[in-house]
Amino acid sequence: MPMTSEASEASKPKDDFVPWYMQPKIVEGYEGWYEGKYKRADLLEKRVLEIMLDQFEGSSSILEIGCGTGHFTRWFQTLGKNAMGVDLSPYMAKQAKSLWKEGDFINAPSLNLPFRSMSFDVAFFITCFEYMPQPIMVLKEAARVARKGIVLGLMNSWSLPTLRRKFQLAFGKNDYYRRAHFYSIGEMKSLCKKSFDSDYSLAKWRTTLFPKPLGLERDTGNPFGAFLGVALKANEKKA
């Protein structure tokens, strides 16, 4: 995706850079990602989400940290799901609801959830994890809201689009994803373990392939794939 849906944890930089998630007006086009050159993308990342959904059976009740404009949320509620959204940024919270009506967003911060311990079946972060600066701490605060474990899926730091997306950095451009951090499932791993210790596992995980010319359009096991899908599960002592 050439974009992601929320979140740095300091809404004023120390700087003056402002991350594109609290520039108004990219805020009103984003959703527009999703319709154009990115839909099969989309399409594809839907799928691997719904693999790590699988592993939380009888799950009906998911909060999405880091909701964008609500693109998710509502695909979850398709899906038969009680779906809910928090974002850092009060431009995409306010037009995640213009998007949705009937949906319910919250602008809160990853870091201090306005819920109850054990609200929810399962926490998702979508395309929003990269931009987060305490990645223990958000998970952390995600456990405590969810009650069966928390799904994340991620731009893979070891696929060809993050590659060029490190390469144009580099080369000073494409601020988007400046202050990002990519992650691999090596790393999401060590991370879980650091994390939790014994208190959680990593159930699943899969990729999505590119590009469709070479028939690699789909899901599978391979570390290199664009997106990156992955389900932590909590122990049964938790659960």
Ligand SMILES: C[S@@+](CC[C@H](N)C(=O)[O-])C[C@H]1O[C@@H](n2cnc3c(N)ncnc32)[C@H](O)[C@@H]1O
The other form holds:
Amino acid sequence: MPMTSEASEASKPKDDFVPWYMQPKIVEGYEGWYEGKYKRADLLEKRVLEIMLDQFEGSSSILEIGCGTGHFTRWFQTLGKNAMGVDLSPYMAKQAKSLWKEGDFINAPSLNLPFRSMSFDVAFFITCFEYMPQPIMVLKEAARVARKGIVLGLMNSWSLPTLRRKFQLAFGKNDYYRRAHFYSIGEMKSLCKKSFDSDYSLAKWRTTLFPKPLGLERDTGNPFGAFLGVALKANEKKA
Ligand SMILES: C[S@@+](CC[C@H](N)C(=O)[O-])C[C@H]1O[C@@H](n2cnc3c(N)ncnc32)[C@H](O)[C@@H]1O
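Now show me the form predicted together with this ligand, since the one above was the form predicted alone.
Entire complex below, previous chain first.
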């Protein structure tokens, strides 16, 4: 007897994969990475993010999408910006609030941001865009709420650390990146075109090279550093 579609749905093996950021125990320890293993990387990444932020002269308000525990949201505030964060994970949003009691953190998905159009100057994504399965829709939604543009900080697909992550995944060893998609500068250029056509342009990009920030201060990007910063700027008409 042929199975009804409901019966065939029910007979499919259930996928019980729970991403790490939806696991309270892992979320509790997340901020600790910045004080340990990732302390140096954090400094270099902030340098790249500052170079990206410099592209948006006079910007005062920032929305950090996928803000996690608010590590970078708090940092933006120290730079004199008015910053707030949103995150899909209620555990992350709660942890962010507990680390910065006066901070504004909201539990919401990147595809449906609970803000009016053009509420912020710049929207940031820092090592979170990789986990978002509909990148074009996500960029369009960020562009709706940001007047001047978007900055992405990404785990660079064309780098040794990401090659290692991909090997680990292939051997079932690193669940943190299961279902993550890694981007290179080449892919970001084409994603920007597909998402915005001529409404936006890719204004600047930089990568960090570990263990030294080789080339970071020179105006010649190397495309192979571990962390890729990309600034997408709204054209005059939108800004
Ligand atoms: C590696 S953490 C980065 C957190 C923070 N930006 C940082 O760099 O410390 C990735 C974050 O993306 C969030 N995230 C994943 N998918 C999301 C989505 N669709 N919308 C909003 N946040 C999302 C996760 O909950 C997690 O907090």
